[in-house]
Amino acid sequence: MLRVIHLSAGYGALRAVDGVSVSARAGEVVALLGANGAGKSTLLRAIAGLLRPWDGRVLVGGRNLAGWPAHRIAAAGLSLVPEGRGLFPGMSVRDNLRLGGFARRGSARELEERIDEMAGVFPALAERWDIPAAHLSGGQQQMLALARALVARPRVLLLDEPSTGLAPLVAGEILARIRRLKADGLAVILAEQNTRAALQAADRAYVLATGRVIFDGTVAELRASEAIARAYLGSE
């Protein structure tokens, strides 16, 4: 479903990714993992076309998007949900899931039917349709950016650290609602510091450093390979 085929981007002179190869199959959730600064938003934001490649590939269903603006790249099938969640804070949740819902062409009638399907997703976000984003709980608030994504109805879904500033318990319960859209046929790229918990949910991982892969396999064979165990997993 997502094949990113030797991707390099930037910032200025910087070299932030350096000829990065991924991928995700459909119904996969591929973790990214990495210490700060080894690259992973700059990839995520290279593929969903915030951040324009310096070179390389991203391709979606086969067809190449590099270097598309961001919101052809959502039409197309892929949603980013950012570190820090991105919502608009004085918007209200409804709202919030309306914008999310304009990156895919169809009806007025459409979008609203997409939005109260959220309702059953996320029933503790039925339950604050008109609050403000603002007003919510960092367990709602992440719970609102990933519906927001998933209103667009992508084939690919980019998540950025989704488990940053929650309660353990809060965060798991994001990263199980994460594993759960296998079954939906999504292709999940999963970025985020908290390698345990991302292994939890995850198939298949690659870690980067200094802007290049150094590690591209199972989970299994990730906690197999003393050196990177040893660096990403501690004493485990």
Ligand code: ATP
Second form
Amino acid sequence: MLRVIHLSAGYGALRAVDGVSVSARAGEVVALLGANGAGKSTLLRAIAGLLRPWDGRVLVGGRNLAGWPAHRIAAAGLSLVPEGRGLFPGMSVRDNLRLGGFARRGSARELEERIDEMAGVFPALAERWDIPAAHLSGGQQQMLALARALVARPRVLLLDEPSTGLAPLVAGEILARIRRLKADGLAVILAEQNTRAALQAADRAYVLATGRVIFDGTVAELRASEAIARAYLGSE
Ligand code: ATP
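Could you switch over to the form predicted in complex with the ligand, since the one displayed so far is the form predicted on its own?
The next block holds the full complex; its first chain is the one shown before.
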């Protein structure tokens, strides 16, 4: 579903992502791990078109979207939930969801139907439909960011640090929800510094260090790789 081939991107003279290849199949959650500053956000932003890639290809369903503007990439079926969630705090839950459909083709009625569907998928949000996003708890805000991305009916979903700032129990709920997206056939890339949490939801993992992939394998292989496990999974 998503194949990123030899992608490079950065800022000025800094090559923050250096020839990275990653992929995610339909119904697969792939973790993107690495320390602070490893290049995870830069990679996701370059895939989503928020940052222009310097080099490489971003294939979604076989089409190369690299270099396209972000709104066209979104319309082609790729949604990003950015770090910090990117919500409009003063706007209601419902209006935040409406914004998720802006790049999507289809009628206004279809969009409203899709938003109503989200009320069934995220009942905690439905109870708070008309209140400003700023009044939601951190976990509810992350649910809203996820729901907003899903309004566009993406085929590929990129999630940047969805568990950041959340209590472990709440982070666990978010990750369980992400895992359930597999059944809908989404291809998910989940960037996390919280390795343990990410591996609960993921089928495979990539580890980035200074802009390069230093590990690529199944979660079991990652756990078995001692050096990587020590560096990224703690001492347990
Ligand atoms: P984090 O978890 O902290 O977001 P990350 O793995 O996502 O880390 P990036 O945010 O992609 O890492 O950062 C990769 C490198 O690019 C770092 O050296 C960082 O300092 C640099 N960088 C990130 N954003 C910018 C920017 N807007 N301008 C210049 N350099 C940046």
